[in-house]
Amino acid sequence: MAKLTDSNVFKWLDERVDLSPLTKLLYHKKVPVHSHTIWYYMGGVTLFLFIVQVFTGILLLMYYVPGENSAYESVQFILNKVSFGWLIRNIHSWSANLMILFAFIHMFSAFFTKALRKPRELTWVSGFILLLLGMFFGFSGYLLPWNELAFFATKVGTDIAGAVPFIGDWLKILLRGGDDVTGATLSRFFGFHVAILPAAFTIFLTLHLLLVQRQGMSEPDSFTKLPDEKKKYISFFPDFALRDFLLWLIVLIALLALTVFSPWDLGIKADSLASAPEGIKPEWYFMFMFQTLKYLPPHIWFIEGEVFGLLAFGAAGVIWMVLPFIKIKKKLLIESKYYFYIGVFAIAFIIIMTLIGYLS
């Protein structure tokens, strides 16, 4: 296979803006082969779903009209009116879940191959950033389109960010933009999803892959314990990268199935005065605290049992971000016996709260 090197374009831009630092990257890269690597390709999907993302949205941000009297109308508009309009807004919308499924998968991944450790804490931390991001990016543009469901999802939910102990009341006004879910919280929505959002995910993003870049591809313990002569690797580029790519292409394909066969719908316009449909839920990747809530009893001690839930999953979502820095006797937590069961624990139930919350 001829080298990316070789080609004419290339040595005219290498004798321009020296590209050496990019060859050696792409060519001196290595990475392990087990029976685990195909975990290193969840986080190439994640981003490969991110970047449809923005394509997606900057194609639809080209006729979406935000505003209390504009944006439902402008959707139906991209539905209907525009070519392959309906195409696109169905791709944003299953990409987004997609995005943090995968992110989900990325993050698990990481935790049992035990990809966390020293060096790599600060990915870990990085990334766990990015997947509250990517969720705090779906539960921003859920809104967007004004319709019945995502009003009132979006009431509750801000309902109980205003349950956050001492900060609550300000931050359901800073999500809000008032005291009640209006054309007002709808900007506010837009202008997290379209620029604060984008803005910061781009930040720890570019920190999270030069991270990345930089200490290479974890090694399972598994894997590390085998002699030399037994350890395989392939070349970043173009063995992993070309696997890599032919995955993207899978995934894509299983999008735009999702996309025809099954297209977002966009329910009915909002209306503030109307009463809340029945059923009411959160996208799936906060079913599981939403479901756990509902069953928290009205007092815990002297705490309100929602609040007493919502600090609850806050120390849970700040300690699994410095689970690589937690010592239990003098050890790592990463190292003891009890780390397994952590993750096995965590996974069922998200499990298994997310499947009650939507049978129930």
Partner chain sequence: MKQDRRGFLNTLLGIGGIGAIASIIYPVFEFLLPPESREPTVSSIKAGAIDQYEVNSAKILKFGREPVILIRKDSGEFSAFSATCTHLDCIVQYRQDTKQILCACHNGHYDLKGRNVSGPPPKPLTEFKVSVINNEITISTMEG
Given for the second form:
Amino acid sequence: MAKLTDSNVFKWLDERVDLSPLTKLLYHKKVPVHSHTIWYYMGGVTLFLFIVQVFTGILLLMYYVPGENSAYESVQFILNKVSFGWLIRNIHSWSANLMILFAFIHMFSAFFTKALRKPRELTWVSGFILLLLGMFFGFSGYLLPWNELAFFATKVGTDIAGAVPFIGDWLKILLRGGDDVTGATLSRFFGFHVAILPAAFTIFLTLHLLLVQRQGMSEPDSFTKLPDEKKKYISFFPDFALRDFLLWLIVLIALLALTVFSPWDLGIKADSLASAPEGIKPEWYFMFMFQTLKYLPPHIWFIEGEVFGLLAFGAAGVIWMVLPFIKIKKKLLIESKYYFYIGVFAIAFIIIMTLIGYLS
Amino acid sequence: MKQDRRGFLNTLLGIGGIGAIASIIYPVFEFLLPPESREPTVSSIKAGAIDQYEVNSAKILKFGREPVILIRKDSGEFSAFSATCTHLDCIVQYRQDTKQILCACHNGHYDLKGRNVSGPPPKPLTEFKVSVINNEITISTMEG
Amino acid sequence: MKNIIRRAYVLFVGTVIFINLPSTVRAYTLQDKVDNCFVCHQENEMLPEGFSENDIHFTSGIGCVGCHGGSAIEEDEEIAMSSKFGFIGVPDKKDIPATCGKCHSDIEFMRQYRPRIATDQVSQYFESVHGKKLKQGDNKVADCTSCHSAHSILPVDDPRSSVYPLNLPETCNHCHGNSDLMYTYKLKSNQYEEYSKSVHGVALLEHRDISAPACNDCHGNHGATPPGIQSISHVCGTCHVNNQQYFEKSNLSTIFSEAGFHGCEECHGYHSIPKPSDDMLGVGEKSVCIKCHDSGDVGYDAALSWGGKLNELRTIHEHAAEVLAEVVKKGMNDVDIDFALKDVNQSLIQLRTFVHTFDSKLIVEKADEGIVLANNALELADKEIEEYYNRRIGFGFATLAFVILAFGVYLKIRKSSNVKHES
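So that was the form predicted on its own. Now I'd like the form predicted in complex with its partner chain, please.
Every component of the complex follows; first up is the chain already shown.
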């Protein structure tokens, strides 16, 4: 099998720039093989979808014009005038949703394989921040076509942000760029979506990937317990990389199939004076929170139900982020018997609430 | 035998690889080529050369998604107005005999400044700017 | 003595006000002198009922003496209100038109105030039913002040005026809604009620569209009289031009006038004219045709056919509009369909007017023209929607390429996986 290091180009480069750290990483990194190996690929798929997002996002920027009187029209223009505009836009929409989905799967697989244990606490923290940024990416991007559903979803979403105690009003005005969702909000969300979030995301993504490469693959308990002769590995390059690539191709084919067979409607243009249409729903990854807030009674003890819910979600988010550091009775939570049930509860809660949100 | 199989595999990878790259590059390349109508919202249109239009005549043109009536008056000057009647959205026409703009649906009349002068229209027609540069007519919105 | 000081003070203040303050306040004076009628009557709280300082005559400096005679300068009431100064007091009802006409029929005089105002109101008034009855000595009919008021007269374009379009129906209703009074003339008193529910009344009173006709637009202002049989279609035709022209040329028009039917009114009613609907044509429940035509006669068949055509065009237009909305929602190109649909809408509007020709050939032609246009629009829309779903076809190739590549990679993995294992 021809090695990459044999090629002339590689040699030429190596003579000038020392490539040994790279080759060391590529050829010496090993990926354990066991019944949970499949989860190692989820981060890669998320990364791939992010690359697709960057790529299609840049393309869409060529034609998209933010603004109350041009945003909808320019998306319409992309969809029906620009060659393959519909393809690029639909890939961007689908890939965004799949990226969040795979990020969730990736996070829970890390949770259940206990990959967040020492020394990978920071990888977990950075990963969770990436998920939050990804969700905010989705929230801000949703408004950009300036259609009716997005307009009202943003209105509801920013209203909820306005209920946060103390900083709520300030947060709402900061997000909306004024008292109400207007063209100013659109400009702002555009700014978040194409400048602020990509910058922040890049920083945390770099950190996340550097940590992963530096620390290597985490091995679950079931694997470490095995006697050495039974431990199987494959090399990161080319074996794991090829599998990764195959999966990326499959995801790409699925993405295309979704795009072609189930395209996203543009909807009708937002009209700030129109009354809200029936069944305003947030994007699916906000649904469980949205639904929970709806179910809360108007008052819990002395505070408003919605405020209580937001505080609870905030607290849960912080706890989730610092999970690997939490100790109960001098024992790490990860090592306790409750750990597994916490994860099951979180997943069950998210799935059930999301389903209720869509079925009711 | 083994050689054959490796050859087959390489051919497969080659064809698939080239095909895959092509199916990514082609749409992207096409996407980047600007389409015929350059902008999502129309702010001006070309209406052709002056001599296409006879004196005391008019033509309905498409200004984006809005019909516009371009009138060449007796003086040879051009005027353009939205061709949508302000009453019930019928398309107006130019009357050569009375030199007025007429909406045939309910007999609404506008003068050649676009003002509603008789019949049901409640408002004047929106005026468009007509500029003639080197015998070429350009119609644009008043604001821009 | 005290009185004199007060009057001097008023004179002084009046002058200062006249110089410094806006024109409404200037009304306190009469040609830069104090209007003593006003001063005294105000002091003694004897201003006439319904007096308004905004009255157009008062604000223009035509004080009480303009109508009542007397002198506004004299300070002694006995002298001021003496026949020496032509004081007439409250004019007799029968003299009111002449009193107003003193100025309002004088072109030269009126020109000083409103160069474009008409001066034929009095002569018109005496042509009206009101005027004729007044001449005959009927004291219950409307005179100028009944509509314009006596002491708070405002120009017709002032929204506070009793004759401002939005207020006019209420003003007429003042007498015409009085059933006891109307009974003496054998008139109904529910016109206002009917009118306010009509298409015109709703437009004027609810939508505040002052271009919609109030009572005077059909009955005339000063020459108020009910339109006769012959002129009813002319009255309607002043606004509904096409409908009137088509109808006049139609066969039905001749038949109507021979039979003594009232043109437009026969189908549309008069005070309670409802917003016309497509159901008025045809043979359905709301049809006006079947009022005269019975199943089996030519008119019935025509009504059936025209109603069907109109309904067909309207239904297909609605359907096309729905499909257009779908095209927009899918983000496909809707511009051309939108244009095509505008033409269909135009055909539909024109057809509704064309119905008044009562000419089968014209009506069916117009309807068919619209239906063809609608079908074209639908075809365009279908193409767009088809295109939306057909994009997948071009993607066969790309997917094939990706699948081949994926298969190749898979084989490669299988081959190299033979070499793996160990620790």
